[in-house]
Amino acid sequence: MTLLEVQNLHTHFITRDIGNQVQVAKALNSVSFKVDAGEILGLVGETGAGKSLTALSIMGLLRPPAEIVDGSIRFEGEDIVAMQRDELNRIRGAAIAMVGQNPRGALDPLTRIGEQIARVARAHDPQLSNDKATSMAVESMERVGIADPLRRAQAWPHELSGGMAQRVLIAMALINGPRLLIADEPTTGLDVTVQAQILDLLRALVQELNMGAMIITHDLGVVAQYCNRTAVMYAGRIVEEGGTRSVFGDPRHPYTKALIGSTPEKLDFTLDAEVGGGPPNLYALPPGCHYIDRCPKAAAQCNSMPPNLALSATHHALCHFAAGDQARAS
């Protein structure tokens, strides 16, 4: 069952310069993907590709000068873009939850952990008693593997380790029983052992609760190990998407190849490629392929918009040459 379907999403930053001329940074350009119940989608790409902006667009958390100028974001058939604020507040934090970056910075340093989690429950059910909300907070903490949750509920944020703070944020996100969880760089700043614990927890919760999840990350090793499908983002576009095994084993877009080829050998991929140059200017994007100035295979036809070539029923790439590079892995 499809929980989230993003179609032709365009999110731009619209400002005016000192001469009062309108300036438009096209940060997201025709982004389309979906997330099904019971699966984890990995969204990858370099800094500035538009990954976090995609998440903020879905959550309705954009602030001026950012705005959605076209496209739809449907959650369980309802178009989030067309919703009024009250309607959006009904599902945000309840049906759709987000775990942001920097867990320590996301917690209120002046409020005990249990009360912070309980607040989220009360925000979506004003009739909820304090005792019931506190009980729900403790249950949510226990679900994410926090030992002795009654005692931990009385702790202050500064008393938590980085991994524990991340578990608290996940408990906060889960307290209202969301059907979609968006995790933006959930393992940043954590050591390798704690990273594995957090990601194992996320995967187990998706399977146990039949949720859908998006993991936004720079770490391709995380995606290769934990995500069912992978979407590769470049300059505000999804340039390749498919099953994780297919995308990593048979990458077809030159950017995907370069991204994988520039990772440490622990991924066991040996593509001879690297991501050279810098990302394009979002105020003056090339008319065709956005990767044209960095691509070693760029040709005249790359000045026109590349087709989104279907390489299989579930794997596609936004490139003129995707179909002829190599045989698809079986």
The other form holds:
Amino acid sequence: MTLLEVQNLHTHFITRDIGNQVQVAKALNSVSFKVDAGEILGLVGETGAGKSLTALSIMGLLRPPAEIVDGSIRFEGEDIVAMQRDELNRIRGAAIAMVGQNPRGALDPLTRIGEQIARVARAHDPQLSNDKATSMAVESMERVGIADPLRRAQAWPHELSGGMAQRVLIAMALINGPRLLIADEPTTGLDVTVQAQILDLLRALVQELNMGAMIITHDLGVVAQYCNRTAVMYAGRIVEEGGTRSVFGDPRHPYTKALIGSTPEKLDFTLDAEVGGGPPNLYALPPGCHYIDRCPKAAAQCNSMPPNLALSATHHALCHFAAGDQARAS
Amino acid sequence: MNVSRFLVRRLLLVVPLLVFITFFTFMLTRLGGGDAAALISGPNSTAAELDMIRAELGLDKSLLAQFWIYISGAVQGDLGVSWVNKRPVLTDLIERLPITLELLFWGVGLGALIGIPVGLRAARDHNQRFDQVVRFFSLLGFSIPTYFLGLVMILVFFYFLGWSPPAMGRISLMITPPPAVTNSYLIDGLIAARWEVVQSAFSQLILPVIAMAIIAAAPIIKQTRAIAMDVLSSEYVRTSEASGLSRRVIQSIVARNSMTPIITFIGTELTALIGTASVLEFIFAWGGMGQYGLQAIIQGDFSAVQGYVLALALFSVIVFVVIDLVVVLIEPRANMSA
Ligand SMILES: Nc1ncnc2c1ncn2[C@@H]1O[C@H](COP(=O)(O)OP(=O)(O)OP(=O)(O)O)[C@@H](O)[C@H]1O
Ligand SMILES: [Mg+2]
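Output the form predicted in complex with its partner chain next; the form predicted on its own has already been displayed.
And the full complex, kicking off with our chain again.
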């Protein structure tokens, strides 16, 4: 069952310069993807690619000058882009929940964590008594593996370790039984053991509760290990998407290849990997392929918009040469 | 860590600071010229008379020796005698400090009462109509000179409209002041249960307090807005929004998290606005410590100036310690051993 369907999403930063000229940074350009119940989608790409912006667009958290200029975001069939704040507030924190990076910064420093979690429960059920909300919070903390949750509920955010704070955030995200969970770099800044614990927990919850999840990360290892499907983002476009095994085992977009080639453990995966250079200027994107300036195989065709080539029923790549590349590379 | 130990430690840190400030102003006033002996003896005195007075005041000794005499007196509560009115400086200061504080506290209090909610709302609706209007008026508040504001208010509300009593002190000349307890007529009137005193003191307070509040509110609004904008862009506010919390709940989270820096700022305002209070005291013939200090500076009355500066320093120190204490009490993160 499809939970989330993002179609043709364009999010731009629209400002005026000193001369009152309109300046547009095209940060997301026709982003489309789906998340189904019971699966984890991994969204990867280098810094500035637009991963967080995608999550913020979905959660309705964009602030000026960022603006959704085109496209639709459907959650269980309902378009959230058109929703007013009040309508959106019924969904976010309840049916859709987000866990951010920097877990300590994501907690209100002046509120005890139990109350902080309980307040999310009350926001979505005004009838809920304080006691009931508190016991729900404690239950939720228990479910994410926080030992002695009753006592921990009395802790202040600054008393928590990073891993514990991340668990608290997950407990907060889960309190109203969401059907979709978005995690933006949920493990950056945590040490490796804690990272694995958190991700194992997320995966177990997705399976147990049949949720859909989207994990945003820099870490290809995380994607390979935890995500059913992978979407690779470059300069505001999804350049390749497919089953994780298929994307990692048979990458078709030159950027995906470079990305895989650039992680230390995969150094010898492709020899012609080329990740040098930086992303294009969002104020003046090339008319065709966004990767043209860094691509070792760029050709004249690449000045026109590449097609989203279907390599199988589930694997797509946004490249003129995606289909024929296999022969050349091997 | 208990509160009294925290306080003792803070106050101990303050002693060297006070000694330094005293030394600094002592040297500045002494080196700044002016001849106290001439001031005391008047224009027709002979050189011999002047020498005698100098010897009497210790002015013939070295500056360091003079400073030592002063500071040993000061620790025993002897701040010297005003060379102008011949009264002990400490007596004058103790009598006049509450008079200034009354103006300052009501003014800054009213300014905060208006400024904080306005600043919070301006931050929430930033760049919208409310914010733009607020920014215009707070800019106005910043740019009006205190004396001009005071005079215009007297002109409008006393002279033209006749709504307020004449700006001649802290109580109507027709009313005998109540017995002095705190030296605030408002409070002393309440203590003595004399309603005509309370009423008169209150109506005398209105104009200078409003003037003070206008001057105080502008920076409070600006600062509150900036602090709240900062909180609004924090990750935890974003988490709150992502959790579907209502605008009202989020606004209260923002307000609470803005409070510590706002309170700290208001503390610095209290100390910084003593100067403004002094000017208003002049205009409204208030007769508090600010007016006393300004007069002493103009007349070259060294002991009085010295005492005034010391009182200001002590006041600032007390304000900062109290602010620290408040912050420690409201902040779960604050650490009293710091
Ligand atoms: N106010 C702004 N004006 C113009 N462009 C902006 C503005 N704010 C952000 N951007 C751009 O939006 C793009 C998307 O940023 P986003 O935070 O989504 O990246 P990301 O993929 O999450 O990166 P990271 O991995 O570092 O978190 C970035 O290239 C950034 O430069
Ligand atoms: Mg990001």
